[in-house]
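Single chain ahead, by itself, as structure tokens, in the form predicted alone.
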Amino acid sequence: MNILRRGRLQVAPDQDIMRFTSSMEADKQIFNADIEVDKAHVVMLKEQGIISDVDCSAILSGLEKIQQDGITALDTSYEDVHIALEARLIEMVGEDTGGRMHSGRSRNDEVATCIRLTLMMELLGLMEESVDLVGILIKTAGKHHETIMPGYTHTQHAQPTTLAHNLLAHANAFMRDIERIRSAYRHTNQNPLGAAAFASTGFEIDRKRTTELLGFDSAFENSMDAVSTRDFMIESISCFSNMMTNLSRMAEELILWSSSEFGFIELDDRYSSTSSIMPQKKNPDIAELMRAKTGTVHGTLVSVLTICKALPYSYNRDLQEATPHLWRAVMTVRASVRMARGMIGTMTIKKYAMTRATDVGFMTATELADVIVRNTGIPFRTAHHIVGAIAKAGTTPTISILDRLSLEIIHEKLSDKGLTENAIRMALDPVDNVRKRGIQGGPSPLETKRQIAFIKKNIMFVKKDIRRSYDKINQASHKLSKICKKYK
């Protein structure tokens, strides 16, 4: 008989009901975390005198064997990994011993703890992979400070920029994503264990001890909040959704740039496919899938938000449905970050095609208007009017054409106000356009070099923070392992 149902319930659910209620598939993700949580809880129970030394030893030995056998050795007729694991333990060591493991806790605080422990490691892994992506972006940018290319607004040629400037825009966006993930990690790094069902427990447990043994920074202040909230999950998936949006924007550029119309890059064969009928095709499939998987992650966010909406305190079974969306989202975003890093790191950049494209679309018009303002003192809006008239006419700007237009518009010649042919020629040079834009954030080579140095400095701090977090978790795990060996 099911160890959970045998007291209160007498009729077992049929297979269809079991399939409907089971979380065993999603629980594969938290199996190892569940074992760690069980070990920490049992050690604490023994140290508090709640279970005997003999029972502690038997339980820890049983948990070790279950961990070695893996989740596939558990009875899948149970609705979740927690009860399946406990049932297997009781089968191994007897109920008089194994039945004591669950003292002072509930599945509610247990599952919340397991999810948090597992998610913490996923967040750290994602941060590492994101740092690698930023690293390859700034490495590539460092080779292209002077690779002139068109900048776009509304997908129309706008102003000259550099490939370095473009790639650094993406790098900065991903650095903000990393900061958001770091914040989500801090909010995930809280221990719910000891909250029990929601009202804590009458056993004299030590929550600080399990917090220490599991490597959490702190324990939840309120037991009802501890088991009820999934805000850490919503926050994390929100971070994933934002990052996927940024990845999708970059993927869209890679798709456009690799087309025949642009011809700015060629993606490596590993990140491309061909057609089953058109042998000449080289398709940017990985970038396209990244773009599509953004919708998948956005969908998980909406799903979890909807599941959690209007749930009364404290625990409700609805929360079980949120967890698979979390794992799907984190697996998707981590894979997408790795794909993006690979594409950027292996793509062929066609500098000549990029530079040649700056000759199209009168992209130096803004600088020409600025030069007119700086040389003649007329208002920018008036200069905008004059240069806009040249663009409409489709003529190449010369001093004589500008004088004719200015006579019509302001009844004065710009040459009489200080504009020269040389100033016009310099304004129409894309390279000079870029070089002049050296203020903070601009595309000039000196400024993009400064931006790379700034990002490298920030990456160094992020890496140290990740290392500290790993060290704390690993030290706690090592400590727990040593204690378990001692108590076995």
Contents of the next structure:
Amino acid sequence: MNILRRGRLQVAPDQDIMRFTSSMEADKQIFNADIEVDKAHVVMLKEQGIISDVDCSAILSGLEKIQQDGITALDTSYEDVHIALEARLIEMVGEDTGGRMHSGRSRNDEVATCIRLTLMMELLGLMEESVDLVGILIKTAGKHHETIMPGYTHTQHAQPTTLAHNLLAHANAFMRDIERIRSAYRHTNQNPLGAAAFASTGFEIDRKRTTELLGFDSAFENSMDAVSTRDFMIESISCFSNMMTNLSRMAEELILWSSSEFGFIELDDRYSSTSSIMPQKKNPDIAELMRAKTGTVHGTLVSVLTICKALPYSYNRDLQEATPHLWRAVMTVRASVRMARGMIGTMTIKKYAMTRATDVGFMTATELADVIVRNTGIPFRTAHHIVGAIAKAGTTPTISILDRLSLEIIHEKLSDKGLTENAIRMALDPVDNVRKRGIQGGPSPLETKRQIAFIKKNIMFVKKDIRRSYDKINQASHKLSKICKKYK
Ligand code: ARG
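Given the form predicted alone, state the structure of the form predicted in complex with arginine.
To see the whole picture, the full complex is given below, headed by that same chain.
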């Protein structure tokens, strides 16, 4: 007999209804967290004198056994892991004992607590993997401070830069992603347990105690908020979406760069596929899938936002439908980060193809205009006009051509105003262009070295922060299992 339905409901749902209703599949993600939450709750109930020592001991032993057997041993005809687990416990230790576990609690606060605990571990894992990705980006950048390549705007040759500068641009974006995830972690790190259905409980429970035993930083201020909100989920998935967009843009560059048109890199065989008909093909499928999975993650964000947007407070079953999107999003972003790390770390960089590509597209035009301004004192807009006219003509800039054009445009020769052939030659050198851009943020080798040092320092702080969070959770779970041993 179904322990949940036997009182109020007479007719059991058929299999089709159960498939529609059950969260058992997605609950695999929270099975371990659910056991931890049960243990913490039971320990607290005993310490508060709400259940007896004997009942506590029997329940804890039962939970231990259920944990060892795993979720597959549970009765899947129940609608979720929480009630299936309770039913199993009652089967093992009897209702007079097992039937006391759910005192002062609801599945509403229970599920919110389980999701938060599980998500916290996922966020820490994602942060670690992201730090790894940034690590490989700065390591690769460190070898390419002087690898000159074209920089693009509108996918058109724009100005010379270096591979280090390009990779560090992505590294900085991922550092911000990590920052955002840290902030999502802080908002996830709150204990809903004790909110019960939404109105808390008349049992004298100790919310501080379960907060401590589960390793949360604090307990929810308001019990209705605790069970109603999924904004922590939305915040996390927003971070994932943002990060996926950053990953996708990097993937897009890897796809372009590995084409014959660019020929800047060759991806490792592991991160490539071939064609079933064209034997010569080496395709960047992993990068393409990363680009595509970005759409999947954005979809999860819109799904959860839409599921939540019109829900009256407090708990509604709709909330169950949001959770699988969270797991899908976090698995996808974590895998994508690992793929990106692998691709960057194993790709072959074709330095000379990159540098050769700076010969075309007149990418030094900006520097030429700047040099004209600095040497002659004419306004930048006027120099822009003159150099633009040369670009249109498609001729190599020399002092005589520049003089002819400036005579037409401003009725003066630039050579009379201090421009020299040597200054022009220097302006047209891509290496010199890069070297000159040494102000904060620029691509000069000295500056990209400084940028790497800055990121390295930040990584140290992030790593410390991740360590601290792991330590807190591990210490709590250690403590909880020691207490459980004692009470068993
Ligand atoms: N499986 C449910 C979920 O994920 C657990 C909470 C069920 N609560 C309820 N009142 N039906 O949201």
